[in-house]
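Only one chain comes next, encoded as structure tokens, the form predicted alone.
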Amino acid sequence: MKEFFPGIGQIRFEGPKTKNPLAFRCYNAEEKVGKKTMAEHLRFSVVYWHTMKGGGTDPFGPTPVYDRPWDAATDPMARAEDTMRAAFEFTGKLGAPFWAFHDRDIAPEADTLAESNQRLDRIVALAKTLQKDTGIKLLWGTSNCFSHARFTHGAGTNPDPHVFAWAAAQIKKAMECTKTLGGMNYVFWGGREGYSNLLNTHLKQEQDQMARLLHMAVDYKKKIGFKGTLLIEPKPKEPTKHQYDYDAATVLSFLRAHDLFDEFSLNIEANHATLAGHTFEHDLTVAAAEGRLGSIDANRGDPLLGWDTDQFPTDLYSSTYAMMVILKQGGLKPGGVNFDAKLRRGSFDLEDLFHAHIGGMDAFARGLKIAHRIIEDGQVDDFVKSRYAGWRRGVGKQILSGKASFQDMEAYVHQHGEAAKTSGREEWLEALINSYL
């Protein structure tokens, strides 16, 4: 069988004093971190759009840079064939257990809706033969419903209902898919789904038709008997003006104003979270707060740039912030760290995919390793445990319960006077972090 990374073994764990640039200097697959393993608690995920089908194009740069032996052959279906072994050779090569795909990545899209269905049936087999010759598993399928010049106005929210039976009848085949490939998610990205111009838009309508369109997924599920999670992943702009699933807060109001909230959970990608002018942990907190934060597309932006630039992450504050959320609420199972992150034009040789999915690696495991440290120490969250501790009796405790009132709180001031100052201690926390880095 032909082999696409030529020369490249499997990736080992080597420790930190290395100089292989293939190989870990922190993830240890199989070393604990309390109780679980590495790889049960990070889960690891590559991606196929960027990894195998990235082209190294950016806004000002659409022509492709990379060249991959991969898209050698001439008919699309073999290509299609040859991308996905390729696939499963660098994810195992890599050590990751999982990986995730659109439709569209897997097989192209054909003339009709019956063609493209049979192209995917085609490309699934063979998916399904490789993860069962190779052990690696499907974290989620989703749809590519925003390439096409069709979803050009959107696809759930289009103004036309064709369009939008379009959209449903395409999902309705990767559900298939994922299912067909033991998918444990199923996530909903809505690339279009926004608005570019208020004066054109009808926002309630389409929000409405967006509902329904979840609704629809909801009772699909249920019929074909798929086990996994849905998930829906915000993102606030690009290519739209405004989405509607801005962030974890929106898409949360959402859920509940649609009789939605219990059959979705959140992939909260961090770019994303940043493009909503948020930090990575602050839409992870805001998920794991409801219960509703089920997997993480694992990359960066660059804070110098506006747009969504999704770079491999290396930020050991952002990995180790992020790891805090994810171990308070238990870990992320079913779902995972999936690198949703993409080489930057200028790296476009093969060795290259390896180096960017090791360092991502790496930063995840340094920050549980370090976020593990610090919540077994105890002194944030002790400290945190003190700064409410007012809550926990007398009138706090009384207000959470609903036994107090405005004259409850008038008579109390009244009593007690004024408020005593008590700091926050923001640089000691800080600085109390960088300890542990």
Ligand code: XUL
Contents of the next structure:
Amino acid sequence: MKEFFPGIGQIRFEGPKTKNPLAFRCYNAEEKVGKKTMAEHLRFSVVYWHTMKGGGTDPFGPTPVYDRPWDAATDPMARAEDTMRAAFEFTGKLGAPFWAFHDRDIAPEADTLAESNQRLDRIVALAKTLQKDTGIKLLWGTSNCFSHARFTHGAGTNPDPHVFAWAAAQIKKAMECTKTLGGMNYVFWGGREGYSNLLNTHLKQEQDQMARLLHMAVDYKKKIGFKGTLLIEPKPKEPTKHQYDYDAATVLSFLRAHDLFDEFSLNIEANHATLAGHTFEHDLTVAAAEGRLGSIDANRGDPLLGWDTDQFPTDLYSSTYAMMVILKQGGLKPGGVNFDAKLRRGSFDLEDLFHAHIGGMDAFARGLKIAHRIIEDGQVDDFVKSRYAGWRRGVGKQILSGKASFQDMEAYVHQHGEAAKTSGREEWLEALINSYL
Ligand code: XUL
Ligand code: CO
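Which structure goes with the form predicted together with this ligand, now that we have seen the form predicted alone?
Following is the full complex, with the preceding chain placed first.
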């Protein structure tokens, strides 16, 4: 069989001292951290759209700059099959256990829905064989309801119900493909579900439409017996000025308002959180606090660029804080750490795909180990616990149990006078975290 990454073998763990750039320094799949192996904790996933389909394009360079051997065939379906084989070769050599895709990544759209669906069937059959041969599993599938011209004004939130029907039909098929491939989750990212100008937008109507689309998805999931988790991926803007799935808090309240809360979890992406003016760990914490953190899209933005640069994650603070939230909620399963990240335009080589993923996997493996030690040592948790100790006794307990009134509070202040000043110890805590790195 054709090899797309000749000269690159299985990537192995060689430890922190290795000089081999194509080896893991920290990620050691079978090594245990606490009760689980690193592979079980991290559940790494490779994305089809950036890793296999990305051409290094940007707003000023729409022409692809990468030459990929799987793009050589002239027939689009032959190209699609080569790309699928290359994806499994890459993911297998990397040792990542999962992959993720959009419908239009794996099979190019044809002139009619029927023809596009036939193309999908052909490619999904190949993916199923490759999954069986390699043991690589599908973390999630999704539908691209944002690239085609018909979705210019949105998909589920489009002013035209004809376009809504297209989105629903596409999602129906993508969910079927995800089920066929044993996908663990199905993701909704509202690509153009937002507005660019309020003057032409009926905001409430569009949100009601979106809720209908999601209800239809829930109904269809139950109808076909798809057992995966439905995930929503918040993003505040880009390409629209304002996306309805702004951030974790917005999505959670939308789900509640539309009787969808029990049916969805969240897929939190680092660069989307920072675009919303949050840290990654903020949105993870908001989702986890409600038992709704399902999966993560691991990447990072650039603090000097204001858009979704989708860089590979290398920041140890960010991976550590993320893993603290994930460990405390008992893991991500059936979600995972999905590298929704792309090479820089100038990183032309096939080898760069390996460097990028190895760097991301090592950053998360280190984050996992550091987070585990922080939690095991317990100093940070003990500090937080003692900071809120007043709520577990006396007047605090009374307030939280709903037994106290404004009059009781007034009487309490008359009796006890001024509250003590207690330091939040932020600088000590930040320095403490450094001591685990
Ligand atoms: C876009 C983005 C998407 C979703 C899947 O910013 O993150 O790739 O993850 O549609
Ligand atoms: Co994403």
